[in-house]
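In structure tokens, the next block holds one chain alone, the form predicted on its own.
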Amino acid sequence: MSLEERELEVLIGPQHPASGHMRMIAKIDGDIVVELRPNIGYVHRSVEKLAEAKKFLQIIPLVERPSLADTTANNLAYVMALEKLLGLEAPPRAQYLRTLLAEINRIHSHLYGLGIHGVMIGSSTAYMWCFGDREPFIELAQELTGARLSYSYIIPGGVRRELPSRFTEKVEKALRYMENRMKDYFNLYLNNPVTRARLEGVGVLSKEDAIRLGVAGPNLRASGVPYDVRKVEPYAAYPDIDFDIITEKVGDAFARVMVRVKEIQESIRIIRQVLKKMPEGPILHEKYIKAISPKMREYMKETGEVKFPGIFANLRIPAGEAISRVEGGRGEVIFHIISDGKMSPYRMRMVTPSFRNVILFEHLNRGVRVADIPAIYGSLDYFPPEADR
């Protein structure tokens, strides 16, 4: 029998819950994988063409869309663009505010991810714990921007809110909740044999293929690079936080999963110093308030909110271009923007760590067995809207 008859062609998906909105075509001899190829396209969100047509105000909820646990990052990103375009900067309160809500994000990101990864393997105890884990940093962050997930809370100039009343005892509280969970987490799950059986050297990436690759985010660190645009490139309230860019070395399964966690305990650490640093003063630059009329300002100061989109209804961005960069829950989010005077992008173009690691799937499935597809498919955080945006 040749080599040929010998592998077998397998369909794995598009099926939600599971592979995702995305098909991965493997090819197998016996149970194992001889090639593995990830065909996304099933969910195409058009954003990048959408946006052409749209006004820059109304293009922060449209880019929040693809990744929806960890919306923070892609509008973070697109508004600095503008800013740069601009030429302003937020205020200091409004810049520590932007890290605030980017780190509670990037808690109820990560456990999302690993969520999605414990049920992959057959945990569902791992699944039902980060779900419901997520739930007090998705109350936190809808107390403070007015939605669950979608928040278009960053805008131009600044932020849309101040911090509500007794936040920062709740978010206290939060975190404190979630340290205490983690013992559970390492007991139950992360320490357990049967996990580590299935995560440890399976799909090794070498740190040479990381770079080569260009890999990004957690994926990236966890093959020893340390690698963090919030280091690299700081921007926000990141320039005056103490923190450690989260590394581990061996690249495998395991090791993605730990940078996660790890990731979620130094998060923990920010957001405590982002409430004791943070400053007083404005949330939105002077230049708009001074636009807003007298009536509203007194609203603003009373309520410590941003009426939006009433003061950008008609913003226009200079010509030019501009490009920025944040470090989200899943990697480096990346917009390139330009801009020709109107009242839309002329051309815009989003990057998302997703699309950058999808090339892992073909990498990594070599040479593995068919039961080890998801066990690294779950350990890459892979969203396929995001990819596919």
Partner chain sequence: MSVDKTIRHVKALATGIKYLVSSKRMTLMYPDEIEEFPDGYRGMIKYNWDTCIKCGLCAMVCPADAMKMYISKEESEEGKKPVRRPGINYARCVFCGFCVAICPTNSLKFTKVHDVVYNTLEEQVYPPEKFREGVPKPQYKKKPKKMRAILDEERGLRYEPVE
The other form holds:
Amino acid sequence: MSLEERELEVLIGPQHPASGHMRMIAKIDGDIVVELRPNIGYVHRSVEKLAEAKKFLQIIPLVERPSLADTTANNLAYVMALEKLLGLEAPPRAQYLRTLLAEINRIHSHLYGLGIHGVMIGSSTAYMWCFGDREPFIELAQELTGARLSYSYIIPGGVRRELPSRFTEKVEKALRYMENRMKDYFNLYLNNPVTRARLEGVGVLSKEDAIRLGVAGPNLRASGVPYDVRKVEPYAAYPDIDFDIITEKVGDAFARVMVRVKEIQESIRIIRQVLKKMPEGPILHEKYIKAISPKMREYMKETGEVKFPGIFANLRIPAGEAISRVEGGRGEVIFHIISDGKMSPYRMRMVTPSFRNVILFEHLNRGVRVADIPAIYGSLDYFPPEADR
Amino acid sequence: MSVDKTIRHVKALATGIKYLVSSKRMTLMYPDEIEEFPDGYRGMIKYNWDTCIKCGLCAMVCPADAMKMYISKEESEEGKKPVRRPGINYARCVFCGFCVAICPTNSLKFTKVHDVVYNTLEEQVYPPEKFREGVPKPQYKKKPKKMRAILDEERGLRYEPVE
Amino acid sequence: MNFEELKSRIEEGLRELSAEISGKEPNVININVSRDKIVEVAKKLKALGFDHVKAVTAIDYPNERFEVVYIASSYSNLDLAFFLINLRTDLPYNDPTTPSLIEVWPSAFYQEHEEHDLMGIVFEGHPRMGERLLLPESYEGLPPLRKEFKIKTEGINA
Amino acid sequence: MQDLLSFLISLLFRPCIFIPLIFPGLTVIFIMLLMIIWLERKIAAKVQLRYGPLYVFKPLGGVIQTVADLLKDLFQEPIIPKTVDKIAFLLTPIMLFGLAYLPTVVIPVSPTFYAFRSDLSLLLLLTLTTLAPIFTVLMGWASNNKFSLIGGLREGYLVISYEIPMFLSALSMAVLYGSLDLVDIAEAQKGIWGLFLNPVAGISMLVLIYMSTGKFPFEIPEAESEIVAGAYTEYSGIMYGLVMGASYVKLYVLSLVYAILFLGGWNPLPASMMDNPLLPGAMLFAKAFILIAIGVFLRAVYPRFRIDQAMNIGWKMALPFSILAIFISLGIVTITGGM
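Can you return the structure of this protein in the form predicted together with the partner chain rather than the form predicted on its own?
Every component of the complex follows; first up is the chain already shown.
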């Protein structure tokens, strides 16, 4: 029998319980995957083109939409690019609030990824637990911003809300809860011999390949590259915060899971520090505060809710070019904005971590077993809408 | 099978049994119970007809083209020139709250209403005259219990009835 | 390593390749080259330690030129990771082809494919030229990121 | 009138009617199916901090939910794709369910109450249970769907890796009791249960039962996130209900066998209670039900193995252990001179 006859082409997705909004074209020989090609674009919404027709402030909700589980990273990266062009920096308190939301978001984004991965290898309990435990953090973020996932919290020059009353206390409760729960996660799921058997040694990404393929986020760090934008090019309040970059050596699916688990623990540490060190002061750049009417300034003081100055409706950004990067839950988000001094960007390039990780589908799924496809897919924390943008 | 593996099997099973006999649950029994949202929740928007200065900033900042300036009929006829007031289309609204934030007279305010059912797309459009009447009241077959989410060290989230 | 040091080192490395180098503090270094030199420049940059591409941006200046920007940085040398090298090349408007850099930087594989799909730039040597990535297979017409491709806007009045 | 009624009742309690139609036959199977599917969802929900099915008859925690699901399945349009092999496609669910149900006829309910007694009843029973997987493989082929095909093949691979050690484990008990007659085997456990005499056989058989019925962590032939629903992918409506039910029925039958082989069957009931089939039947059922409940509880704890890992367990662990079990049985027989 010739080789072609041995191979079976299986189309996994876009209508498949574990494919997400994408298709994987797998050629399999018996139980071994010979070749797998990701076919993406099923949820492409052309964010880059739409941005050219929208005004700068209107793009904030737009860039959040592709990665709903990890909106703060996109929001922050976009606003940081604008601030670079505007030549202004948010006041320190706003920077701390940004960091706070980013870390809360990182925790629930990681839980999302771990949960989806859990159900992909068959542990419905891991899935339900992770999604249940996301809820306290979503609730916290909701109290801070007013929305569950699409926060649109970060605006040029600051943030939109002051810390709610007794927030520190509530955060502390959620953090302690998560720390306690982690033990059960280890007992039931992460140390479960079946989980280990499914993940250890599966989809190994060597350090050289990770670098060569330009992989982003926890997937990169799981292969032993200690690259984290929060350390490399610190932004927001990260320069003042003491935290470690989590790395693993092995680079297999289990290492990628463990990086996420440990980053949750690290985020807990960061949040505690942020709340402790939170400076007093305004949460919006004074240039914009001045542009707000005195009556509304009074209102802002009373409620802690930021009013936008009228110029925000038609915000003009000076001509120029800016690149910003942010370490989101799934990895490095990059915005490359080219402005020609008008009300909309001339060109906006948005590179999300999932898009940079697409290449791993091809690379890691060679010579693995059919059952390893979801195990590898899930371990990448890949989110199709984020890749398609 | 190594000893270590056996221990880990036992631990996993024991944890499963622990949760099987415990009575912790996270579920909010929607729609019998509904969550009372914290202050500042970005729900549907109510409009104050009298304080509005018709500046149009809300329509300008709206990222989804949901907020638009509609010709207000009566006023236009009275003044013999077109007067425009904001109206909202909830089929498009993304609840970002930019319109509320930019309103210079606080004529737009959030409410905590979010679960409303519409039968047609047209019903979701609120021209100024309808917009001023306020947000629709959610209709329930049976009056639900209002619950507040409380963060808890033991259980993460706990729901307590609101009086 | 500071900004000036790196800049001069790059200038030295690329001396024979007639690249225009300009810097933008604190961490962006722009390198303009013609498209026939771009592969060599990329190889030099890789030898300097810039081992991956973070983004490939293609910019359309209607009836004038296309510009392709490779944003490269380093993972293996964390001193360099702070810096973002913008390797730029201009392409004539009627002939938007440029050699693909996937041989040098495999990390550009999907990025180049996307710019081909959405902007219509042809990267010579890329195995998937002519295939769709994000757009449906059946899509015909202007590449949507071109400026000629207009999208409707509604204005603020109903 | 009265006579007629009592006649009918006595007819009902005739073994050759009671066993196939009531216990362990159809009626109890039906009730068990409805209960166990509900229980599976409920147990998983409890561990996962949820409620599970609740609203269909709330006072009893939604126990009627499965009935509602069954009704829904019954009235759903049965879709038969154009490309399938129609006869095989339609026949396999029925064969699968029928063959899963058939072995119940051999199962005795008390030392005196059985539909069928033979010197070889254990062998007959085991043989009947092995027939069903063939139809799963056929189903995978008949569906003309790549996922079904992979699912069917997976079942095929698994069958040969669990069947042999499972037989050996079961037969080691036959060696121990010196009989292949289920009644004799159960009666021999008046004192010590088989599980305590030969725990190696007991444990390996239990694991293999869960493996053969696709319980977690061996839910490999229908792994949802990999191959949609395996061989069952193309089925809908009541046909899906049948194939899904078949694996539970198989679990039920094997649990009954396990209860007889290792858990003393109707023991430790005193002989005076054996006249009526109800009490020993209830005892047997309770033991089997606990085993089923453990099986469905595993869903809440384990992810699923990969097929090669499951086959490793079958060949490299269960097979040596079951051979060891035979030697243990032989040892015990040699020392005690037969039970």
